[in-house]
Structures are given as C-alpha cells and as structure tokens.
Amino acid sequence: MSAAVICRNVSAGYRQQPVLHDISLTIQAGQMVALLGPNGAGKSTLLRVLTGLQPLTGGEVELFGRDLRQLRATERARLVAVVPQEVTTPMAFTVAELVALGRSVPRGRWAGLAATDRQAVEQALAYTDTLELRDRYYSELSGGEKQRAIIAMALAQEPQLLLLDEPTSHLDINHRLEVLQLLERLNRERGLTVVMTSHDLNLAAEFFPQLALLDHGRIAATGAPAEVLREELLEEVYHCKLAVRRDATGVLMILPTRTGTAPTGKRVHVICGGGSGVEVLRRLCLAGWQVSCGALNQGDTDAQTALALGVTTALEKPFSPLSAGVLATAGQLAQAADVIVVCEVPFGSGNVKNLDVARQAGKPVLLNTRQVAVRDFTPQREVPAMIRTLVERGATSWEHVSDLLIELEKVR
C-alpha cells in the first residue's frame, strides 16, 4: 500500500504564532483517518496544511509521493477535495449546478461541460443520494442534504484524497450517521482516502479504523481506536474524566464523567487576579461551591466577575498595594474555607502577600504551578521560592480547570 500523505516534522502557524509543532504522520492510500483533539489542538490547521493553503514553517509534506510545495494549485485540486464545516453562497445554485462546480479544474474555468464532466456529476449525485435533489436550490436544503451536496461537489472533482473539516458538527444525530455512512461507502467502493476532523469520539471510533489524536499542536497518539481512545490518554489530552467502555456490539464508547459537584456546605477561597480567576470562579459557582475571593483591587477583571457572581471578596482600592486590613479580611475568608485555590496569577509587589494568606490559613491548597517564573514581577523574584514552600507543605498542583475540579472532588 502506497502513502497518500506523509508529514515529516511539520510545523505551521499564524502571524508568528506557532500552532503545529514537529508533526510526523503517514496516511496510507485508501485509509479512513479521523483527526481528533480538543479545540485549539491544531486539527483544522493540519487540514489546511494538507491542502497547501497553510504555509509550513518547518518540515515537509508529500501527497501521493510528490512534494506538496512543488505541486501547482491545479495539480493539488486534482488530487485533493475539501469539504468545510459549512458552505454558503449568495448565488441561487441548484444542487446540480453546485456539483458541476466541482468540474472547474478538470474542464478549465471557462469551458462548457463535456460528456465526461456530465458523467462525473451524475456519478457524484448518485453516490451521495442527491439525484432527487438535483433541481432543488441549495439554500432550500436541510442540513444533512446540504452536506451531501457539498460532498457530491467534492467527489465531482474525482479526487484521490477527501479532506473534511468537522462536516457533522452542525448536524443532528440522524444526519451525522447519514454523512458518515456515505463516507464509509465511498471509501469501500471507490478506494477514496478520507481524512476528517471531528469532536465526536464515539462516531470516530465506530466509523474510522485509524485515528490521530492531537494535543497542543502535537501528535499524542495514532493507531486503531482501541490504541488511541484510552482513558488515561484522553483524560490527559481533554483534561476531564472520561470512561471508555464497549457496547453490546464491541464498539468503543467514550462517556464523560461528571466532576466538580461540591460536597454540601463546602467552601472554597480563590486567590486570583488579572483575569486568572474568571473561569475558575464561574465553574465553582456553577458546581455549587460556596466561594470567597481575594484580596483583589477594585476594577480588576476577577473582582468584576466575583461581583457579578455574588462572591464575597476582600477588596482593595484600585491600583493600590494590598493593605493590612484587606489582607486580614482575606485571611479570615481563607480560614473559613475548606480549601484554598491559587490561580495562575501574575504576582507583583502589590499582591504577592496573597501567597502568605494561602500559607497561613492552615487549609489544603490547590496551586496552579504553570510558568511560575514568567508570572513573577516582584523586585526580588521571590515567587518561585514561595510556591516551593507551599508545595513542600503539601499543596497540590493543577494546571487546567478540569484538573482543579477533579482535585476538588477529593475534598470531603
């Protein structure tokens, strides 16, 4: 079996912001591969790389044995067809007219449809079960019908590789199954290589023999569903509790496990600032915790969020160092809590004493330890040492809110 796609140490990004880091991936001709991963993992960027629309900052890509950078746009269009998440058009195209646009590359921009073009259009309509829709306007179709029409347009190109960017994201479950069964049939009957990004782990496990899991622009795992969809790996990538089971037919099922429900009457005190606590405060309040916060300066983003959520907060005047009185109030709130959460706060001389509040409260501390040195703006660079002291005294580290909620479940 020859390779349809080979990525060797591929890196890419937008406006000097890296997104993909050293991606190496091989997709054999005739395979069906689903690209999985959370938002921002790099799935859509990788798809754009394979189309040639996203320039590389490193590495190389081969399509069917040819260097992608050496392929002209018309050559790429003969090899690769793309189905985006959604297509809108201001023109009143019928389905047949829309599908015929897929013949633009083979026939040339201004040439009329030849007999071979008409045959390709009819075949694409037949394969996607859209023959009966041919005279209907695209704008009048349902979501599933529109997606089938766009896939028909892509098939009319007669590509060797079909790339689909979350084609089922806006569809109900019936139309999702309809689209995926169509892709499965096209792969089986025409040998079409299919690469699709998806957020639906269950449908990917059922329909795609090969998966590639991305995390922060890197490949976390590739292989068959059973090799990739492992609980410990998925929890590390998605930062939430998941259970992997098999249904009665043996198909893998991935089920989220509810986390973050507060034990009755439990209190948490949050040390945050500069926007680091917005999501934490929101999630804790939604989960039913009794939340306090501070010390913070009035006008701080986190202070505004706390006010909106009705969170009791120790507040200092705007742009002022934390006074002894406000710190004492924060200390009282911390001592009244069952657990203290320290967010990914930028610390300077004005607010670093909040770490003393956490240390002196005598309560369990859940501490965000990401990029501590980068967040240290104190004159003496004292924050790393203070963080180490908290860790040595038993503080538990966390990086993502989902990790924090899991740790909070242990508080009883």
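Numbering follows the first chain given and starts at 1. This structure is a prediction, so every number in the text was calculated from the model and none was measured. Between two forms, the rigid core is the largest collection of C-alphas that superpose within 1.5 Å. First, how it differs from the form predicted together with its partner chain.
With the core held fixed between the two forms, Arg185 has its Cα displaced by under 2 Å. Here Lys317 counts as shifted, since its C-alpha moves by at least 2 Å between the two forms after the core is aligned. Superposed on the core, the two forms differ at Glu382: its CA moves 2 Å or more between the two forms.
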Contents of the next structure:
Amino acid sequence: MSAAVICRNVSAGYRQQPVLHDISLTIQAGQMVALLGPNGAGKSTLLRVLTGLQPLTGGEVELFGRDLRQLRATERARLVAVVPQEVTTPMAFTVAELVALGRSVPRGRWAGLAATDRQAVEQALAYTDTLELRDRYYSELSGGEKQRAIIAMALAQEPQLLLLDEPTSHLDINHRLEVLQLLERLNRERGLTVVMTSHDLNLAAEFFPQLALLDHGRIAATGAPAEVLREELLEEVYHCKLAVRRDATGVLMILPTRTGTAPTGKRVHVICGGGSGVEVLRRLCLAGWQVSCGALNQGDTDAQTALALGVTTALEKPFSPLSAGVLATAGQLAQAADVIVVCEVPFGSGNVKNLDVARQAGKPVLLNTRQVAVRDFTPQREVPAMIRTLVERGATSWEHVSDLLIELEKVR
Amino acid sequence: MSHSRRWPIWPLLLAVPIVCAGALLTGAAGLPDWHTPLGRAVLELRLHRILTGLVVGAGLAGAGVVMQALLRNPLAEPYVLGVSSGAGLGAALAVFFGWSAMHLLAVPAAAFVTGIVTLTIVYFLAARGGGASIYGLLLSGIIVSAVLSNLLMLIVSLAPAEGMHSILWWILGNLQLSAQPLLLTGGALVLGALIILTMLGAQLNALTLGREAAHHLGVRTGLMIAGCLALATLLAATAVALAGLIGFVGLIVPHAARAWVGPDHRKLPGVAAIIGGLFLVVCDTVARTIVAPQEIPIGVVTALVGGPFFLALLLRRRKGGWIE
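Moving on from the form predicted alone, kindly provide the form predicted together with its partner chain as a structure.
Everything in the complex follows now, all chains and molecules, and the chain you saw is the first one.
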C-alpha cells in the first residue's frame, strides 16, 4: 500500500497565530479517514494545507510521493479534489455545466481531449445520481442535491484523493447518510482515498474505519474508531461530559451528557435491573440527586446506564447470582442514602436479595408495585409477600416515573 | 423548477451585416448618392462610425463580462474599478494643457495611459502584499474613482469655455472622435484581447465559484485574476480612447449575452462583443438621426435605452443568467 498523504512535522498558521503545530500524519491510498476535533482544532486548516491554499510555516507535505510545493496547479487538481461546506456561484449554471467545471483546466499538453472530458463529466453525473438533475439550475437545487452536484464536480477532476470539509453540516440526517454512503461507494469501487472533516462523531464512527482526532492544532489520537473515541480522551478534547456506548448491534454511540444542575446533597439508592432503571437513573441524575445503584450484574443495561452517568454501583460478575460481598456493598450504599427507590424490575433467585437490602437499610422506600406477580420469577413465588412486607413497613408505592419524582420532592 | 434555455449564436452573426447595412443607409442626409463625391464622403463617414461602434461596443461589453465574472457581482462594469475616471482625467488634462491641439492622438493616448495606470494603482492598493481580494478591489476602486472624478471636476471648472465643451463632449462619448489609424490599432487590440479571454473562458467559469474553489479546480487564481483584469482594462481603455466615456454598454450587454447563451465564459466574450457592437451601432444611428440635423451624445442614448432594459432584466433576472 502506498501513501496518499504524508505530513511531516507540518506547522501552519494565519499571520502571527499558528494553527497547526508539528503535525505528522500518514494516510494510505484507498483509506477513508475522518478528521475530528472541536472548533478551532485545525481540521479545516489541515485540509487547506493539503490543497496548497495554506502555506506551511514548517515541515513538508507529500501527495502520492510528490512534494506538494513542487506540484503545478494542474497536476495538483488531478490528484486532489475538494468538496467545501458550501459552493455558491452568482452564475446560473445548470448542474451539467457546473460539473463540467471539474474540467476547467486543460489536462495535458494537448487541450483538445474534449471527448475524454465529456466522458468524465457523464461518469461523475452517473456516479452521484445527478443525471436527472443535469438541466436544472444549480442554485435551485435542495441542499442534498447541491452537495451531490459539487461532489460530481470534484469527481469530474478524476482525482485520487477527495477532501471534504464538513460536507454534511448543512444537511438533514437523511441527506447526510446519502452523502456518506456515496463516499463509501466511491472508496470501495474506485479506490478513492477520502478525507473528511466532521463534527458528527457518531457518523464518523459508523462510516470511517480510520479517524484522526485533532486538538489545539496537534494530533491527539489516530486509529480505528474504538481506539480514538475513548471517553476520557473525548472529554479532555471537547471539554464536556460525554458517554461512549455501543448499541445492541455494536455501533459506537457518543452521547453528550447534560451537566450543571445544582446538587441537592441528598442521596438516593436505586434498585433496578434489566433496563427498568434507565429512565429513573437519568432523571435522578439530572435532578441533581447523588445517586447510587445496585446490586447489578455487569453488562446489564442498567449497569451500563449507571456507568455512563457516573453513578456509584455495586457490581456483580456477569450472569452470576449476587454474592454476599456485593450485597454488603449495596447495603452500605443503601444505608448511606436518604431514600431508596425500587424500580419495576423482574426478580429471580439471582437478584431477589436486593429487596432484603431495601428492607434492612432502614430508610424510606419508594417501591414500584406495578404487576408484581408478573415480574416474579423466584422458585417459591416469594416476591409478592416481600413487597407486602415493605409496604406494611411504610414504603410508598409508585407506578410511573413522574409519580416517583413527585414523591421524591416530598423527601427533599 | 425551471430548466435551462440557451439560444444559438448564428442569429447574432446574421444580424451584424443587416444592422450595419441599415445603419449605413440611415442618416440626416438620407440615402446618399454613391456617384457623387459628397455621397461617398457621407457613406465613408457613416462606415467609420459603424466600425468604431462595433469596436467600442465589443470592447466595453467584453470588459463588462470579465469584471462581472471576476468580481462575482451583477452590478460590476468596466468602469467600476476606476478606468473611466482615470481615462476621463487623462483626456481632460490633455485638453486643458492644450496637448490636444498639438497632436491628433494626444487625447486618446492620454486617456488610454491614465486608464491603465489607474487600474494598476487600484490593483496594487488592493493587493498590498498578497493577492487582491474582491472586496479589496472594489473598495480601492471606489476610493480611487472618487478622488479622480473630483480632480476631473476641478479641471472642468478651471477650463476655458471651448475646452470645457470638448471635455464634456468627450465625457459623454462620441463615435466620431477616433482617427482612422487609431481605429485600426484599437480594433486589433480588442480582437486580440477577446480571443485570449475566450481561451481562458473555462478558467473564468471556475473563478465565478470563488477564488478558493477555482484554486481546487487547478486554476492559478492570482495569475488569472491579474491577467483577466489587465485584459479587461485594455479593452475598456481602448474603448474609452476611441470614443470617450460611453456608459451602460459594459453593464447591460453582459447580462443580455448571458440571457442568450448562458453563463459559459468560453462563449460570453464573443457573444457579448457582438451584442455590444450591434447595440452601439443602433444607438449611434439613433443619436445622429433622432433630432437631425442636430446630434445628441451617444452616451445619452445608451443610458435612455439601457436604463429601462436593465430594469426589465432585473425583474426577470432568474432567467437572465444571473441568480441572486
């Protein structure tokens, strides 16, 4: 595999303000790379460096083995094409005329290769599915159609490297997908090297096998999505709380978390499991409660939620009955709390001891009493009796999260 | 959801001999007799004005096409960057200091040189170190223009009565001003510049996407902008040297040309040149016949025809090849 782009110790900047510091980066031919990073991290500047728009203050850039500074404008345009965020023209170009601008500059010594030019334009139109738009005015297209037309113009250059500067930031989710799928296809079928800057971490994780994360003009990390999109790294770079999770199909999801609610200082211990606590945990965290949770098995949906929210949790090994040690931890958490919440959790022999934790803590209990019998999977059918005992001892029953929050206000 | 509509060029080419023949046979003296010396002189005079009209109209319209493309602005015209006020000042100085009496070519030469010098100053003011940006060009053009116009007014106010009349006549424009060798030289310059611009048409197309987008498409933008500005200035300065300051042609004819063939700059310089030439020939015929035997300045006619025409174009600008 040969390198499409090599940056060696590249520095660049605007006047007195350096933007890129000592960037070294190699992009192999045929790769799909997303450049990520917060505003002002230097993503766009790095793209401008690669197209020769931004002069270097240090280091060197090689495109397909050739020094960028030695490339003539026409040679560069045959290697690299660029899709900016937005292209506007005051002229009433039709889509076909616009795409033909990709061949603005004569290709070789003999400028008369009109047939080749026409063929390149037709191919670009076909590839981007813009054939039926060819006679429409570019300025009258929708955002997604415009972006496809611009990509077609770039493809008419027949480049080996396509650079895109946040091409999807003006598009709705449907057209974003459309553009990214087009890039994926171009990469797969034509071996086109694709480098794109993006603010959308989720789409980048889904569509780009290689990521590069920039921060303050330096490379913070490069590699596969799982290596780059790490929670602590992202929090450091983006300066916000966020959670990295995988959904059921293994897709990486990066979710920013809301912060800033004033803490009440009151503690609540939540007994949940199997997803019954997801909403409760989130709502309580947002409301400013100090939340603890457990006991839960690792890998349980609620355990993942608790982890993402930074909730202290008593954790048991996956698929194991709750051991005495973990139950003791849960007991301590429950005793430290001002109130205990029991969610609409199914009980079996593995987790039923959590009800003992609630009973023994000696704190007010808010107990979900919805369809108790249906949720009872213990061999002796002991749950309804345990619930009754708790209620007799003064536990408040609730059925919906909104009721729970109202009850909790009273505790406060 | 309008689809593009473009017209072929041949009707325009066909119109050239028809319009010229019409203009040749129309005039205050009516249909002249070819067999008398007087008739031949009248025809020769009219032919000279027709040819001057074609050259000047082509020059102004071609320059307008380039300015509107480079500045990406529908209101741009050949004079916007100060060529007119510079050339006007040069011509006025030539009249004021009496150079015009010493040599036939003094006024056009002074206008040509000062027009080009003005644009050079504007360009380097705007460039200041790097390449000139569109806004930099417009801004420095407007400032330099304003200063020179006021200097021109100063000279007009100081000039003696007959000098003032000839300066005024020159400012309003007149196709009879040019001498024959000057017309030939000017014609060659205009033709050459238009041919080069046509060859650069594809790159001019790319430049209408903006400087950065054109750079990505492989255009050497700094060189192209400077080169095209130089060619446009040459066209405009030649036109001004031949016929004085004729307004509106460089503004409206490019719009008409785009409405005819679309925004492709591989065709636009040529098409605009033909339309511009025809327009001036028609306007001049009107100027010398409408209140015959009196003659009105051609600049007045182009403005009176051009104003309403431009308004109409603005009202249907979406189809006019320029979209806001």
